[in-house]
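This document opens with one chain alone, in C-alpha cells, the form predicted on its own.
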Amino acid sequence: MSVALRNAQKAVPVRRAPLRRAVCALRAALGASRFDVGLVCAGNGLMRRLNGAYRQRPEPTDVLSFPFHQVAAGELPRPRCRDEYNLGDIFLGVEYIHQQCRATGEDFDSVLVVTAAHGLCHLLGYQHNTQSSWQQMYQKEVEILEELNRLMGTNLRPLTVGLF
C-alpha cells in the first residue's frame, strides 16, 4: 500500500523522496505494510490551527496523529472492506521541529524521520499519557527505529527519552 506525502508548507524544505522511504520502512517494522498512510508537512499556522481545533491547545506543535481506527496498543486493525486499509494521517510540523533543531544543533532529516515514527505509534494506538503507556510507546519506537537504523545505516533513538 501507500504512503502519500503531501508539503502543505513552504517555510521549509523537506526532503520528501528519503522521508517517504523511511515511513514505508517504519510502517513495515510495524508489521502494517499493507495499510495506506497520509503524511502532511505542515508549518506552524496550521499546526496551531489543528492543535488548537482537536487538543485546545492553539499553538505549534511537532506531531499530530489521526488514526483511521481505534485499536489497543500494538494492536493491527482489521479491515473488513478495501477501503478500511488505512492507518490514518500524521501531520509533520516540519517548521516547528526546524526551529526546535535550530535551537537544539540536531540534524533536521533525522529529527523529522523519528518524529514520523512517534506518529505512526499514535496511529496504531500506542500512547504517553502514563508511565507505563509511555514505556510500552518508548520501546515500540525503539524496537522500529532499531529496524530502520539496521536497514538505512543510520542512528536514530526516539526524542522522548526521560519523559516520565
Given for the second form:
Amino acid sequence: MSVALRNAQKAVPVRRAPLRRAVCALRAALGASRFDVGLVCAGNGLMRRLNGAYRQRPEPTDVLSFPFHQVAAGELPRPRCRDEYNLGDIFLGVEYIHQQCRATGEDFDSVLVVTAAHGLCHLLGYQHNTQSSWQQMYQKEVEILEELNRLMGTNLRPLTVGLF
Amino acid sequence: VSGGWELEVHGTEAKLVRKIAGEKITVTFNINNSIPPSVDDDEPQEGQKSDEQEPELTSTPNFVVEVIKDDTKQTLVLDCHYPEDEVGHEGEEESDIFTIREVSFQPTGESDWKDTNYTLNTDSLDWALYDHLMDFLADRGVDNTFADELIELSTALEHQEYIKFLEDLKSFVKCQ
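Switching from the form predicted on its own: structure of the form predicted in complex with its partner chain?
Everything in the complex follows now, all chains and molecules, and the chain you saw is the first one.
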C-alpha cells in the first residue's frame, strides 16, 4: 500500500521522491508491499526526544523504528482487518546522518537509503543485539539492498557491516 | 528570507520574488487571518498564573507559489498551507512543515483567477507525484527552511500592522 513520508525538519535538504522510490522498492523486496509504512525525516531535536522517551537515551540517533506488529524475524504480520496492514513508523535522523556523513565522507543519500532499509528490517522483527540475530538481520539487509542495487544501479551495503 | 528573494509589501499582502535560470518564482501571502486560534486548556495548569502565560502568536499564512517560465504563457500555481495545530506541539514536530493543497495552471500576467482551469487537489493525489511537486518547489528555494523563515517574516509584518492599527485606532477614537 502506501509509504506516508513526512519531512519534519529544516536542518538538511531531503529529496522526497528518490527516498520514497527506494523505500517502496525495499518494502517490495521484503515481500511487504501490501503494508503501509510511515517514514518521518527528523531533526536532532525530535530524535533526541524520542530516543529519550522510548530508549532512555536522550541523544540524537540515526534511526528509530516503531513496529505496529510484534513478529519474529522473517515473518510477515498477519493482519485481521484493513487497519492492521501497517508495518509501523520509521524515524530517520537525517540531521544526525548528515553530520555523520560529513565526518566520514560517505554519501548522504546512500546512507539515508541504507538506514531506511535497516529501519524496515526492524519493523519486521529483525534485531542485532546478539551475534546470531545480527547475522540474520545482516543477511536480510544484504538481500534487499542487492535487489535495490539491481533495480537502481546502486552499490549499497548494510548499515551494520562489521558490528560483530 | 534567505535565498536571494526580493520582498514587496502592499498593505497586508507580501510578495517574495526570485529569478533563476529562465524562471520567475513568486510567493504571495496575506497576513490577514493568518494567526491560528490558540488551543485553550479546560483547566489552568498548576503553578502558573494566566496573566504570565501569554501565548506566542505566530503568523502561518497560506501562501501561493507561482512559477513562470520565460518561454510559456502559463504559470504553475501551487497553493500551500501550514498544518493546523490539531494535536498540539508534539504532533507538529512529526509532520511536514508545509503542504501543497492545490495546483493549477493560470494564464501568465492575468490577475483574475480563471476558475475554468482545472485545479488539482492534493488530498487524493498519488503520493509519489506529491513528493515530486515538493522536490520541484525545493529546487526553486521553497523548502522547509524557506517555509520556516516565512513564518518569521509574516509574524513580524503582522505585528507591525497590528501596532499601526492600534495607533490608528487611538487617533480615530480621539478625534472629535
